[in-house]
Structure formats: C-alpha cells, structure tokens
Amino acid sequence: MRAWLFLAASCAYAAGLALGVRVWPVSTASFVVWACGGMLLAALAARSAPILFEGGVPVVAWLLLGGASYPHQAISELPLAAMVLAVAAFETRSRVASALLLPLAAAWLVAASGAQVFDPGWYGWATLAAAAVQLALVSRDGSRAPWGPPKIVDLVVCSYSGNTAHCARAFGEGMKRAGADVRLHRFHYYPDFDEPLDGDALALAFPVVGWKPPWTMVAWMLWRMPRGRGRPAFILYTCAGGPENTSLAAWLLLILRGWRPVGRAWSIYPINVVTFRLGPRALWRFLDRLFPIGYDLRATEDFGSRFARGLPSGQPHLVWALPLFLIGFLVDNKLVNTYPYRNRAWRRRCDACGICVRYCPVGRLTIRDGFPRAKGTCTLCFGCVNLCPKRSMQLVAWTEYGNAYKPRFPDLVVKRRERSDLSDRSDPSDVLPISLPNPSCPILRP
C-alpha cells in the first residue's frame, strides 16, 4: 500500500510539473524547488539516501541544456519527471505499474510540450534517449518473470579500502538469511583471478573508479569472466558521490558475457581519493564517521534477501545523458595507468616497512635499494598512499596535498596474495571475515 501511495503522489507531482512547464514561465528558482521536491519524493519512495545523490543529475542536465533560457523545457525537465515515475513504479514491484511506465512518460512529454514538433538539439535528443532507455530498463525489470531462488550464489568482491567489502557483507548476510549458500571470491587483479563461478547466481561488488568498475575488473569481465548462460546477476557498488551510469556500464558488460542483470544497488561510503580530501584532518575524520548510513545498510541486507529469494530488489536503473563512464574508460585503463600514475616514496619519511608492497592489488611495488619502487600498471586504489604510516608514498602530482583516508573498516582491508601463494587458502589474515576464514569456499550458510 505504501508503494502505491507513493506512485499516486509521483503521478500527481509529474502532472503538476507538466502544468508548470506548459503554463508558467520557468525560472531557476522554480526549477530548483521542483527538483528538490522530486529528489525528496524519489528518496522517500525508495527509502534510499543514495537516490538523493543521483537525483542531482537532472539539475546538471537542465543547466547543460541552457537552464531557464532553453526553449524546450519539456525536454530539459523530462529527466526529473522520468526519475520520479521510474522510482515509484519500481517500488511497487508490479508488472502493471511497470507496463504503464513508458506510456505515462510519453503522456507527460506530450502534455508538457503541447504536442509541438520541435528540434531540441543534439544534447536534447541525447537527454530524450537517456530517459527512454532508463524507463525501458525499469519497465523491463519490473515486467519480467521472477527467477528461481538460487541455492548457491557466487559473491565476487573487489574492495581496496574495505568499504565495498563492508557493503558486500551486509548483502551476503541478507542472502544467508534467505537460505542461500554464498561462495566468496576476493577479486584483486584479473591475471590472478580464475574462479569458475558455477553457482546458480552471481553478485558483483566493486568500488566506483571513473564512473565505472575498476579497470582490472572491466578487463576480467570483458575477456576472462565465465559465461552466464542466462543466470541472474546483481550489481552492487560503493561511491562517495553520484556514480552516474555506473550501473549501465556494469549492466552492458554482464549482458555481453551472457548474464541476466536483475538488480542493482549502491551505498554512500567515505571518499578514499586523497587528492580531494582537502581541509583540516578533523573535518575529514568527522565526515568519515557519517557513512555508511545505518538505514542504507539495512536496505542492502534486505536487497540480498530478496535477491536470494528470486524477487525483484535493489534500486531502479537511472540513466543520464552524461558520458562520464566513457571518459572513465579513457582515463582509467592499463595503458594510461602504467605511465602517468607513478608511485614515489619520500626517502626522508620512508622506513621500508613494506606495507605498500604487501598491499598493492596488482603487485606493482617492490623493495629495491631499501625503498619501494613502482614498475607496471596501477589500479588507482590509493591503498599505498592511504595505508602508509609515515605518509611517505605518493602518486606524483596527484596525492601530495590531500588528507590520507584511514580505512573506516580496517579489519576488512585485505592484502594481496602473491602468485606463489594463490593455492594456499588457509591464511586468516587474507580473507573477508564474514563467517569462515576461507575466500573460495561457501562462507554463508543458513
């Protein structure tokens, strides 16, 4: 009943927005009021704080189109209306509401524009296409038949600072509560990762790097990931801000490998990129304690439970006309990361403790002449910088001026195995501690 009330409220909101676009002159102040109302309504309907972050993207799109001076306000405010309707329809878990989503959006566009024929420009067309893709994905997810409850779920976790591992643990506990056996696979670097993933379903957890999964995971998904053969997959990720179109990038990669993406969710965690952590250290210690939000963790656990029961769960796909994840592929890949992102240890600070060498997910660092040296590619996890007790390790022209991120969950920070140790699965210091100290066997049992 609650979800249907929010759907009714969302339809009323969309109708009011269409009337406002059609009848009254649009100003920056009026749009901000409508945008704040839409973000709040969507967040309340989804019971999810991250939706507030994604809800800011329609404001960016509106500004990119020219703001109040753009002549086709029906197009520029369509992302806002589409977001509110998509979230509300998704939360009903109803095939009827999902089937009506595209017609409702089309009716809104006609009502707001007065059914006029116009040319909105190339970015206007991109905005229209992004809204159509978003609505189609949400409608498709809500209209498809449920999958059978999986008995065994492969949980692949890529986590550098421990934040994603913390989120994945909540999701895994939800799957455990629903009666699924969960096999944990700790992902660091694709040449070292060769798990069969022969369970009934897949849950993929990763941090957002460049508005997409880390390039090491992208490489694995493109070339080494086992074929899904239609098995369901859930996308789970963490980010400090709005991860625009991250789920779309992961969705496309899973589709290419034959998996059936059935849900996605993300949670807000502290930012671990040293460069952007400017200001007093006390301020960042305070901000780091704010996240994750307890309510979001409980929601993540519920998402895991519903996924393991074969039911629709998570947050709806929100697609925006921003090509940021494409930019991410250009600036975060093996070729680029090998040369511009150079590690350097300040010798007057470094005591050659070797923490950075043991941690590096891609084995880039070695001790030479008593100090760590970098050779090969970087995964931009910033672990060598954040974990250095002397603050001696830096990425040249990248991390010198920010505050290091001390992991919020230090027990979940896992060092990388050396290749020669990959067959040894008994080291309790190298596991994700959910239940059993073994990263390749079923760790969560009912």
Ligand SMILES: Cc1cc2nc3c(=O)[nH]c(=O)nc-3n(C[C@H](O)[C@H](O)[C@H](O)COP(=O)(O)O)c2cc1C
Contents of the next structure:
Amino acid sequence: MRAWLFLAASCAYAAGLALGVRVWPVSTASFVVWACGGMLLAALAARSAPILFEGGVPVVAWLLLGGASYPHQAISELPLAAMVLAVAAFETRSRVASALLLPLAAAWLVAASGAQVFDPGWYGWATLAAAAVQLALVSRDGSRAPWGPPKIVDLVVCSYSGNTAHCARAFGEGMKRAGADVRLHRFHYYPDFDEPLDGDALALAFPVVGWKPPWTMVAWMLWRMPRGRGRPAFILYTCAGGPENTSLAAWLLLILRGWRPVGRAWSIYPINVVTFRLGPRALWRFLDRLFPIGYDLRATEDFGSRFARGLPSGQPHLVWALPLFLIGFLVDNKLVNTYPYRNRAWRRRCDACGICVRYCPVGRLTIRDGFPRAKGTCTLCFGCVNLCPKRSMQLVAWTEYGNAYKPRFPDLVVKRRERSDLSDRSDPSDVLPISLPNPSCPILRP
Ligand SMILES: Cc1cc2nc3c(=O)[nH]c(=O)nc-3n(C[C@H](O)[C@H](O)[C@H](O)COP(=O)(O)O)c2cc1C
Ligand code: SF4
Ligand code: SF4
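Please show me the structure of the same protein in the form predicted in complex with the ligand, now that we have looked at it in the form predicted on its own.
Let's see the whole complex now, leading with the same chain.
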C-alpha cells in the first residue's frame, strides 16, 4: 500500500515536472528545488539514504552543461523523472507498474518537450540511452520470478581499509538471520584468490575505486570467476558518495559470467583516499564519524535477510549519462598502474616493520636493503600508506601532503601475508621480527 502511494506521488511529481518545464522559464533555483524534491521522494520510497546522494548526479551534469541556458531542458530533466518513477515502481514489485515504465517515460518526454524541435545533441542522446537502460533494468528486476531461498551463500568481500567488510558484515548477519549458511571469502591477495563458489547464491561486496569495482576484482570477474549457471547474485558496495554507474558495471560483469544479478545496494563510508584528506586531522576525524549512517546499516541487514529468503531486495539500479566508470577502467588498470604510482618509504622514519609488505594485495612490495621497494602493478588500495605506523610510506603523485586514513574498523582489515613473501633476501636475520594481530579477520560474528 505504502509503495503504491509513493508510485502515485511519483506520477504526480513527474506530471508537475513536465508542466514546470513547459510553462515556466527554467532557472537554476527551480531546477535545484525540483531535483531536491525528486531525491527526497525517491529516498523515502526506497527507504535509502544513499539515493539522496545518487540523485544529485543529474544536477551536477545539468550545471556542467550550462544549467538554465542549456537548450534541451526536457531531456536534461528526464533523468529526474525516470529516477523517481523507477524507484517507486521498483518498490511496488509489480510487473504491471514495471512494464509501464518505458511508455510512461516516453509520454513524459513528449509532454515536457511540447513544440521543441527534437534535436537533442550528443548529451541528449546519452541521457535518453541512460534513462532507457535504467528503466529497462528496473522493469526486468521487478518482473523477475522469485528464486528459492538459498541454503548456502558465498559472500565474497573485497575491502582494503575495512569499510566494505563492515557493510558486508551487516548484510551477512541479515542472511544468517534468515537461516542461510554464509561462507565468507576474503578477496584480498588477488593472485591467490581461487575459490570454487559452489554455494546456491553469491553476494559480492567491494569498494568503489574510480567509479567501478577495483581493477583486481574486475580482472577476476572477467577471467577467473566461476560460472554462475543462472544462480542469483547480489551486488553490495561502499564508497565516499560518488559511485555513479558502478552497479551497472558490476551487473554487466556478472551477466557475462552467467550469474543472475537480483539486487544491489550501496552505502556511504569515509573516504580512504589520502590525497583528498588535506586540512586538519580533527576535521577528518569528525567527518569520518558521520558515516556509515545507522539507518543505512539496518537497511543493509534487512536487504541481506530478504535476499536469503528469496525475496526481491536492495535499491533499484540508477543509471546516469556520465561515462565516468569508462574513464575509471582506462586510468586504473593492471597495465597503467605499473607506471605512474611510485612507492617511496621515508628512510629516516621507516623501521622496516614489513606491515606494508604483508598487506599489499598484489605482492608489489618487498623489503630490500632494509626498506620496502615496489615492483609491478598497484591496485591503488592505499593500504601501504594508510597502515604505515610511522607515516613513512608515500605513493608519489598521490599522497605527499594528505592525512592517512586510519581504518575505522581495524579488526576487519586483512593484515597478514606469509612470512616467506616478505623479503627477497635469503638471510632470514635481515627480516625484522613482525608481530601482527590475528589474520583471520572475522566478518561474521559466531
Ligand atoms: C583509489 C581510490 C578511488 C576511489 N574512488 C572512489 C569513487 O570513484 N567514488 C567514491 O565515492 N569513492 C571512491 N573511493 C572511496 C572508497 O570507495 C571508500 O572509501 C570505500 O568505503 C573504501 O572501502 P574499503 O575500506 O572496503 O576499501 C575511492 C578510494 C580509492 C582508494
Ligand atoms: S609499514 Fe611503514 S615503517 Fe613499516 S616497512 Fe612499510 S614503510 Fe616502513
Ligand atoms: S603498493 Fe600500496 S597502494 Fe599499491 S597495491 Fe600495494 S599496498 Fe596497495
């Protein structure tokens, strides 16, 4: 009933927006008011705080394109109408409501465009395509046949500073509450990750790195991930508030491997990019404490429980006409990352404790001549910089001036690599003694 009320409110919102675009001259203020209204409506319908952030994307794109002077107002406001309608229809879980999404959006565009000459330009075409993909994705999700409650769920967790592990824990506990047997797999040491994933369903958790999953996870999904054979999969990710089309990228990769993505959810966590952490540490400590939002964590747990009971759950896919994730693939991949990012340990501070070496997910670091040295590619996880107890490690070109992100959930950070991987020197006495916390990294409480 509640969902249907939101659908009615969303239709009224879309009608008002179409009328607004046609009748009154568009100004920045009016656009921002409509956008805020749409974001609030969508967030309330989905009971999801992150949607408030996601809904801001069309506003940014619109402002970048010239705002009120952009000639194709109806098309630039289509993403707002499409988002509100898609979220509300998704929440009803009704095939009919979902099936009506595309014709409804087309009618909205005709009504809002009025007598405008249909010459949308490249951005307009991109917007149309993105809105169509979003509505098609939601229609498909909503009309899917339910899957049987999975007995065993493989929970694959990629998490560098512990944020995603924290979010995955909430999801995992929801699944356990629903009676599923959850098998945890930490995706960290990328070259070694080779799990059979033979459970009945999959939950995949990762941090957003450059508007997409980390390249190590993309590479694993493309080449080494076991085939899904139609089994259901849930996409879970954390980021600092700007995921854009990450879920679309993960969705496509899962489809390519034969999985059946049945839901996605994301949460806002503190940013772990050192470069952006300029300014006083007290400010960052304060900002870090704001996230994750408790409400959001409870929603994540609930999503886990619904997923494990074979019920539709999560937030609908939102797709934007921003090609940021494509740029992410170009600037952050195995080949490119071999060159621009250079590790430097400040010799006067480094005591060769080896924490960075043990942590590095791609085995890029080794201790040589008493100091960590880098060879090969990097995943930009920032672990070596963030976890260095002496604030000695730098990732040149990125981290010279930033504050390190000291993990909010240190128990959930992977901390150990086998001692034999630590050094390429043969004399064991050259390797300083290392004492690190228990590496088992429990995510799910017993
Ligand atoms: C290299 C790098 C790129 C990132 N790119 C994004 C991004 O595009 N959008 C975003 O919102 N957050 C981005 N983040 C922030 C992380 O997604 C966020 O802090 C996440 O919660 C980290 O999770 P983890 O602790 O599980 O690794 C980036 C972080 C790193 C290190
Ligand atoms: S963690 Fe820091 S102090 Fe320890 S070896 Fe690495 S750079 Fe040196
Ligand atoms: S060198 Fe540092 S940032 Fe790069 S993958 Fe290794 S630990 Fe992560």
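Positions refer to the first chain, counted from 1. No experiment lies behind these values; they were computed from the predicted model shown. C-alpha atoms forming the largest set that superposes within 1.5 Å between two forms make up the rigid core.
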**Prompt:** So with the core overlaid, does the Cα of Ile51 end up 2 Å or more away between the two forms?
**Reply:** no
**Request:** Would you tell me if Leu63 moves between the two forms by 2 Å or more at its C-alpha, with the rigid core held superposed?
**Result:** yes
